[in-house]
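Here you get one chain, nothing else, as structure tokens; it is the form predicted on its own.
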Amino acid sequence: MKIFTSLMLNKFFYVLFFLTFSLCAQAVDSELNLTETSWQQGLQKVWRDDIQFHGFLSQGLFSTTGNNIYGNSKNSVSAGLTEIGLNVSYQALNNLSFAVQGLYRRAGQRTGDWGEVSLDFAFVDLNFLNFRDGRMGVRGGRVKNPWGLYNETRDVAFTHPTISLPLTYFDRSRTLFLSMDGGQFYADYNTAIGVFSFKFNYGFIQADDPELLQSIVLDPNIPGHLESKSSFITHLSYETVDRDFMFAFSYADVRLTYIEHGGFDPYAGLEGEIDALMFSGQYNGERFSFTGEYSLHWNRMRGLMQDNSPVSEMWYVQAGYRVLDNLQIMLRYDSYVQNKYDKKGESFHANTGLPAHLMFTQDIVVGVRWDITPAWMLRAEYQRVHGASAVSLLDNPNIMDLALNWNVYALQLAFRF
């Protein structure tokens, strides 16, 4: 069945690519048939209206007890989370546009002392059907993955509720759902009862991430790296006419293979497949907001000694209240277990000798957000954490010393233009 599905998806994208290329060529022929004078006028208009630049930056400070996050934060202060992005978009034709964004990110030891620069997204967007009640189109290149409510803008501090995203957006495996090299089909349709939106991504994820590999094998000395096989992620959402309520369903089928690094490698032959789904719901009132998401991951890892087919369960509920127009408070409860059939990690500890709390995390988050101006934002937050499944093993190389109960104190300053 999976082979049949894969073949059908490949054929679908070949047809979609051919259709996209044909429509794009027709659009260029029809819209670029210009006189010399109109071309000169159009060139002046491009710089004034059609090219846009936007950017953002954020800097976080963290102090913790028990475990490190974003560098050496335990009983100290770490400035180890820095994110800077710059994007450019160009509306070439009425239905054809281009967009690219570069991202600098420093996130503790997972990105090194100097951080890393990456291509966050870069795609061409062809809107081949645009009518009064909706639109349809395709994007090709490196596209953001539509996972849950916050993934597509997870590095832009202004767009998510807290300094650290809920545990359903597991930071140790962020590359699994961050973006994809391939294509996206999208469609929006407005009805009398609300707006329906659909996105379908197909391609290859960014799997060559030491943090992702370590979250799977729990070995800081593994020599090889992961590569992606063809994968897909899809997202369907509904928003009421008054925009007070939003509901969404996301599904992902991610395939991975391990590339060994010379000589004898005990992990040679490791392959993985992750089927994941997420249900999302959100209410946004004038002052009060409420959000909840629930996610399951069926993880099948071939080539590991320990349980190679755990089912991970993640969920949270979150409430926010706008005290003033520019001042908000927030409360969230998070839960994440690596294996829903071993929620306390007892079987994991018996089989491996490693701490049982590597298999779960629950936390309570209290935060406040102050929008100083439309361009500047300041956040402060406190987390009480039970468990250690979400901590970075690069920031905490001694697994046996991981604390069960610990605290996080955080500040973040963000700017956008």
Second form
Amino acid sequence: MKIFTSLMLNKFFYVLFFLTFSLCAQAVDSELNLTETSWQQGLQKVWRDDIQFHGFLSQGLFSTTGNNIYGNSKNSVSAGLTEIGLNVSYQALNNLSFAVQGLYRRAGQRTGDWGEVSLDFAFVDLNFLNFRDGRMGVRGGRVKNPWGLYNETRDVAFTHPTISLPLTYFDRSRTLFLSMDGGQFYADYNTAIGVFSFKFNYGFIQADDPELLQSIVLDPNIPGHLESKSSFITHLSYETVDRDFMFAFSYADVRLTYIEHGGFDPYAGLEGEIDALMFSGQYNGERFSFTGEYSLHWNRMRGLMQDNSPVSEMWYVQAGYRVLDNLQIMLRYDSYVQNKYDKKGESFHANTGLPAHLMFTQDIVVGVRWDITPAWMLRAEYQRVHGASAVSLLDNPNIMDLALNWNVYALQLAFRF
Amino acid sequence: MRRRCGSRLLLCIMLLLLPMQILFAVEVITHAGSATQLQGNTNLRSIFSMRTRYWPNGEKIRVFVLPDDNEIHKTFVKQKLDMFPHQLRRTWDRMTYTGTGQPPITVHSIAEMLEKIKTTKNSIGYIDRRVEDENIHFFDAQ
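Structure of the form predicted in complex with its partner chain (previous: the form predicted on its own):
Let's see the whole complex now, leading with the same chain.
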């Protein structure tokens, strides 16, 4: 099934490219007939108007005490986070468009030194209903999941406030909400009191991720892999008329199944279901911004030696102040507990013998961001961390050595076009 | 004496600032062919946020803007849209990097803006001065 899905996606990708270029050629022809301009002018016009290329690039530098992030950063410096994206979008007809984005990502041990290339999104967008105050449509293919305020553009440094995302978006479970192979229904409605947007994604997530699997079973030697069952993620947002305030509610139901490997696999029959919700609120004024998000995950794992169904709770509050139009300072307090009925991990430690701080993280982040030009951005931050529930177990394979209190110093340079 | 100096200084500053304000009175312009598409309740904020994407006759609106850090752009966003440039940028970025929409086309000078609006059907943009050109329609001249 996994191979079938990836083959299908590859095919889809090629077809989309051919379709894009053939339609592009047609558009060029019609443009020429209409305006009788020279061939070059016609091409340039269509190129600029209907096909757009955009991209982003970022490189991070990390130095930590206690635990590693993005490679070997502990008492050292790691350049282990690189993100490069390139997308092309084509508005073929007034109500039909195509969009594809490729992503190169290097993120510590998770992707290895050479990083990974992936298809971030690739879909056909049919905007079947357009009226003065709104629109409705469907997108089919691989679509980004609308989860909270930052998930859809989580790999684009420019679009989120600090180098490391708030803990509710922690990297270890990024594949859980990253994107969906399936479809999306969307509706936007502009009213006198603001803009309402609704999205509903249905399909399969990219569940084959060793990081996600290990964070569930806490066993680096697990032989099989995870596969997605049909899942959905939905998102409703409201922005005030002046765009100063934004509120959103997200809900997800993600289902996973474990595919065993070899004759005797002790994890055979493992099934998981994660129901999650998130409330988001943001004030984004001229100088000040305040953001808060609260989320709960009901994790139900069946087929483990002991029944493992914790309820995880994550929340943060964040304040930003623009000293200048292009210079912003940020402050955030962030909390993530793996099981809200065992916030300090004491029962977990008593039952498993593993460190209690695998079950919680609280941190404070202080950062400064400088938008050198609209295309270039540089930022720096310091994080004081208490706990280890969000660290990568691939970057920190020795679970018993995880530090409880640690520091992160980070620097990031980003470019976009 | 010091107080008089102070008030003179203040006057000088005000006199200096006054023409700057006039200089930065931003004018929204469209291609002359789109003049008939403009209505009393045309929502500029929705057009520049790329939420309203078609003129009433169904033609796609071609939106042109200056870079985020351009003073005319900043003034335009505040004066005409009653928003801040970073709010607009957030909306455009979300569309751009999720593939769900295309942001406006950025031009790098007033001359380029005028050229684009003159030569592109269904276009809309803004400038910081009034010009006489039969291909350019001023939004407030309704």
